[in-house]
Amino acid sequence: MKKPENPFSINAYHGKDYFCNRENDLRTLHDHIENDRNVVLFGWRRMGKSALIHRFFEDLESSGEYETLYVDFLATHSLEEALKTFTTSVYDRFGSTKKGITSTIQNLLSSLGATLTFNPMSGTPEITLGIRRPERSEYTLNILGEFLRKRKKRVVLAIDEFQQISSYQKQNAEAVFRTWAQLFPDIRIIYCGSHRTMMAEMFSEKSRPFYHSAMLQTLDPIPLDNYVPFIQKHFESKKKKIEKELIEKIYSWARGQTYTVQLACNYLFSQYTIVKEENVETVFDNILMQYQAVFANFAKILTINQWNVLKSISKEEPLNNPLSRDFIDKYQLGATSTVSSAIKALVRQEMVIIDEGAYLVHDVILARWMARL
């Protein structure tokens, strides 16, 4: 893995030297996997779930006892797309060698009736499954499960953005994947999701197929006490300097969200040798300016009431009682019933979250931008 130019990565995992702490989360994952428990790893967006999985997988691979597979369902909208993504991930992980495609992968693709081609522009593999019937989908999953079960080492599979399967229409995807997981108990599974509410409901509601089928593990913000030495170490490695008080300011502004902390530090590291308070404010301004065109469109997507309530919450956060007369009157939001309806819609979309009883705008950068309106 190439060493990054900037130690504060915002796009990919670059190795343990650029990964801040989460030792407790890693220990918990190790305990679950080593004791044959599947895991549900969920938390608010941009808390670093994917990076944690890659860091954990690095440990597992180094032990020599496991093989790992990462699959991302974010861009999938149907069971067919999910299975294509799954198959492509298996090919990417196990199929390519210096001598070409392995015989086991060739046998797998043949069993699936899959067609493998290569994009003439990018050279990347493109797999076509030709799935048309529900029973064919289950057959494809079972073939993939047999392939993973027969690996010489135990396989740990992480499925990112797993909540997507609950939105597949008329396909009973939750039941299909739950049955598959029961058929292959040797495969350890980490179900990851950034839609905290949907993930919690999927694994805690008695009427759902995945009810109590995995251990729930919530990902919380990295403590400030861990971030301070991590950030200062990387600045000092290039003879740069940032004071603890300024890191505390960044952490507070970012609400402890991993991505936003990393983003602010990425800018500061690239632009300044000795970071001053005005530099931090300049970076905050630049970040908000870059997102302005995107955020301005939200006013067209939301109703007027939803927009006004969202803006008001951003100015007050953390907000404990959005239906209080003081809050409604302060921002002239109208009738209590109107505010209640807007909040329910915003919470359902997870634009607003409820964290330890307080209402917050989910996207931290959006919250900071709206607070200035």
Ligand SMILES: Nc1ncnc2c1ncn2[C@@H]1O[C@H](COP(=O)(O)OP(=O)(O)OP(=O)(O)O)[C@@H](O)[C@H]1O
Given for the second form:
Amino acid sequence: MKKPENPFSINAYHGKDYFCNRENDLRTLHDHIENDRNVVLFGWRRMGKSALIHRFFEDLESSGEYETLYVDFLATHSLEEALKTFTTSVYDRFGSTKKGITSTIQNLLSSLGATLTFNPMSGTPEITLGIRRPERSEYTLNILGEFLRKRKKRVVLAIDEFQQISSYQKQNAEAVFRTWAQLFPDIRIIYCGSHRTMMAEMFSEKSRPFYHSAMLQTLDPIPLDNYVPFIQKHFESKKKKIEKELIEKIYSWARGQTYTVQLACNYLFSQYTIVKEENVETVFDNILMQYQAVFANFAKILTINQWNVLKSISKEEPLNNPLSRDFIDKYQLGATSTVSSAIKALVRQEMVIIDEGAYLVHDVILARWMARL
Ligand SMILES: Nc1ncnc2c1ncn2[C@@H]1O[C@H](COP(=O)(O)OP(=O)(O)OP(=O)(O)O)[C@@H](O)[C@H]1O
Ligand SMILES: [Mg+2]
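Output block for the form predicted in complex with the ligand, input the form predicted on its own:
The next block holds the full complex; its first chain is the one shown before.
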């Protein structure tokens, strides 16, 4: 793993040194996996779910007892695409050695009837599966399952953006994956997703195939007390300085959301040696300006009522009762029924979330931007 130029990562996992704490979450994950329990990891956006999985997998791999496989369903829109992504991840993880492709992977690909080609421009492998009939999907999954089960070490599989499977058309992908997980009880699975409500529903609604099939683990913000020393340590390692009070200011502006804390620290670290309060303000302005074009687009996507309600929630945060007369009158939002239906639509899309009874604009940077309008 290459050392990052800036210690505050905003895109990828760069190893333990650049990962703040999460000791309790790691302990819980270890406990579940070592006791044969599957896990569903969920939390609000950009809290650090995917990074935590990478951090956890580093531990598991270095223990020498496990092999880990990370599969990301983000770009998949059908069961076929999911299986292709799964197969490609297996190939990437277990297939290539310095000498070429291992024979076990060759066998796997041939039993799948898959063809492997290399992109002439990038040299990256591309796998074609040729699955057409639905029963073929189950066959493919079973071959992959057998392959993972036969590994000498125990395999821990993480499927990220798992909620995607509930939006595939035609096939009942949830039932297919659930049956698969039951067929291979030796494979430990961590299901993870960025849409918290969809994930929670998938695992907690009685009528759904995944009902009660995994331990629910929520990921909360990194406690401020853990974040302060982590941030100060990285500043000090380059003879830079940031006061605790300023970190508190960033943390509360970011609502403790890991990505936004990292982003502000990344900017401050790159621009200043001794961080002053006005520098923090400048960085907030810069961040909001960066997102200007993206956020302005929301005005086109949302109805005028939804836009007004969203803006009012940003200004009022944290809001306990969006249907109260005080709130509606203060922002001149019109009829209660109009506000109510706008909120329902915003909550369904997770633009607005209800966290411990408070209504919040999910994307904290959007909230800070709208609050200024
Ligand atoms: N404990 C941590 N210490 C330092 N940086 C972290 C930590 N956890 C996450 N990050 C960083 O924060 C950013 C967001 O993390 P990540 O992508 O894992 O969040 P996520 O919850 O998976 O987001 P999404 O909801 O979009 O899937 C990443 O740049 C990641 O490197
Ligand atoms: Mg993620």
